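Consider the single chain below, provided in structure tokens and representing the form predicted on its own.
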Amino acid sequence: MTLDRRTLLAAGALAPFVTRSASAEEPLLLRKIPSSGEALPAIGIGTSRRYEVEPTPDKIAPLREAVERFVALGGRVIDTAPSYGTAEDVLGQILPEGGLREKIFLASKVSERGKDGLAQIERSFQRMKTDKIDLIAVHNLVDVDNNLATLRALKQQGRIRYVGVTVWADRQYPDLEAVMKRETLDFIQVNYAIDSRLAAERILPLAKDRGMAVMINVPFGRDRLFGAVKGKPIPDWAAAFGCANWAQFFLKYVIANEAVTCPIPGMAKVAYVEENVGAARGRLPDAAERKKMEALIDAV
């Protein structure tokens, strides 16, 4: 059974640790996109599952509040995909209002083959009601050569600003590594978490060497991490690098890798936005502290 933070809060597991960090007024940490030098806040929103709701006003309302709070706190990056159910349609209802679209770095993906890839991309523009998408990546390396050619043509036309590729599982790393070595990419997206660290061995160093920005998916280990620490207090020593809750503990670990541009956890509630965004403020754990964090999680 998957345990989300609502379940854990109801069980009292996180209740003592959801207060806002003392560094709440500090600006968000920024990371530069190597290919351009553009700086992005080191935390983003991922829309898989959490934003796959019926696009009706009542279902969209809490998501709109979450996005508005995210932007108010300095956030910019929102990542989605055509394969995330209704997520693009939901964003198409949220972003055109209140000038939000102009404040968002919007990322999506392509996962169809051949000419169907371009048709899918065109639907993404329509669904999100935008004439420009900041980043489109080839989802799970599907038809990667043809789709990259399509994306580069769209970039040349000024319809998208960056191109990339994504994976979500360790078994895809050999193929990802091969693409990274032969292609010039602005971004990659890869799975990485404190309990899933293989990407740090070769993928993240390669991205740094090749000048590629890195988005991190499933930084909470698909909720495994929250289940592992259920009922356990956050260690006192985590306060030294500004952790007020377990979400910040897990995210600061990821952000502390200097190759990482931003993790993109799901944020469907204002409370989750405030917790997660706090991870991009203040000091990050150093190498010795990260080893201590790993040992703690490996032992639970």
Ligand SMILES: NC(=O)c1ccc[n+]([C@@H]2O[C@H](COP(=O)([O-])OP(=O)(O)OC[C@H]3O[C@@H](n4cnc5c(N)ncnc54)[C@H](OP(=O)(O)O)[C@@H]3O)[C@@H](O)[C@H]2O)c1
Contents of the next structure:
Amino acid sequence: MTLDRRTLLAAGALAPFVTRSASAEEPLLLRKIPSSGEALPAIGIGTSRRYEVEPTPDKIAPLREAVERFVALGGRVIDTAPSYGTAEDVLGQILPEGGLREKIFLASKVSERGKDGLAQIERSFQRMKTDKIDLIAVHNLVDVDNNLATLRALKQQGRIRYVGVTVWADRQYPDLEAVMKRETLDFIQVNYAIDSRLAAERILPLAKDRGMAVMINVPFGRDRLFGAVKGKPIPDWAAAFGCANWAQFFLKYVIANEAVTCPIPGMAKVAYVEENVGAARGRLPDAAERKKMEALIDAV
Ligand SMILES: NC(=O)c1ccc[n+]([C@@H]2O[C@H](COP(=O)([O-])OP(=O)(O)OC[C@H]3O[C@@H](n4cnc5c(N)ncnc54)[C@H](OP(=O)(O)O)[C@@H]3O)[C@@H](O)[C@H]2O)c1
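With the form predicted on its own done, generate the form predicted in complex with the named molecule in the same format.
Next comes the full complex, and the chain you just saw is listed first.
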């Protein structure tokens, strides 16, 4: 039997030999949420800072454009939090229009203590003008036992679908690890970037063992990584795994870790959305290529 190119491509057999940049027609890479089997595109939007604008039509218009482009390209995941200034109000202006809410996997957080946790969550529903939030995570493990109990009750009532916890700094890992070992969680969210790799040692393998989906925050280290490579061209060899720019280089490195469900880079501009969503298309770097990527970034 001879296999044609299409059959081989579908089977992934030619993947290591694809050398062109990932094109817009290629489907987005999907990753399954272990607790449900639901598949999510392997790239999402983070809304801290850049979505914290005055919720007026002129300030919201460019953000709406970025979200619409994201959805048009196949994106689904948006991460926010009640503590991100006006970001939830801004999403409440953007998502109800054009059927966007139904196309989005909406993730928020809880960061108040005691009974205030539930009150904060109720405000999130109102601010985002939705009766369903897909995921709520305990922000930075604040009052984690109490907030997880609240979130589990909401999940049982069908108002949220998934429960998780977040951290964003290496010093929080011992506490995160303890919570991951004792609790059943659908998601964790953790910092991980090509120049900040500690999560790959224990946290990401533990998430895989415990069947937890993983969102990756600050995958660019905010402006740290772009600052480090400023004025430097992306290496030619990165085209072998579909990188056309530094953003894709940084994001493909993160997505290539098989425990990762999706990085959630902050992206508030259409041009950034197009570049970043492109990281979830085409081949990912293999283990040897990831080592080469690390060495390059460690040297700059
Ligand atoms: N504890 C927690 O739960 C926690 C903590 C931190 C973050 N988070 C989440 O993680 C998300 C991501 O973190 P972050 O936004 O702070 O950091 P980040 O994703 O590492 O960096 C975002 C910045 O990178 C720049 N950028 C994005 N795409 C680009 C592109 N294609 N080319 C060049 N520059 C690009 C943008 O800069 P400019 O907009 O300035 O141009 C953007 O503000 C947050 O939005 C939030 O949802 C959660």
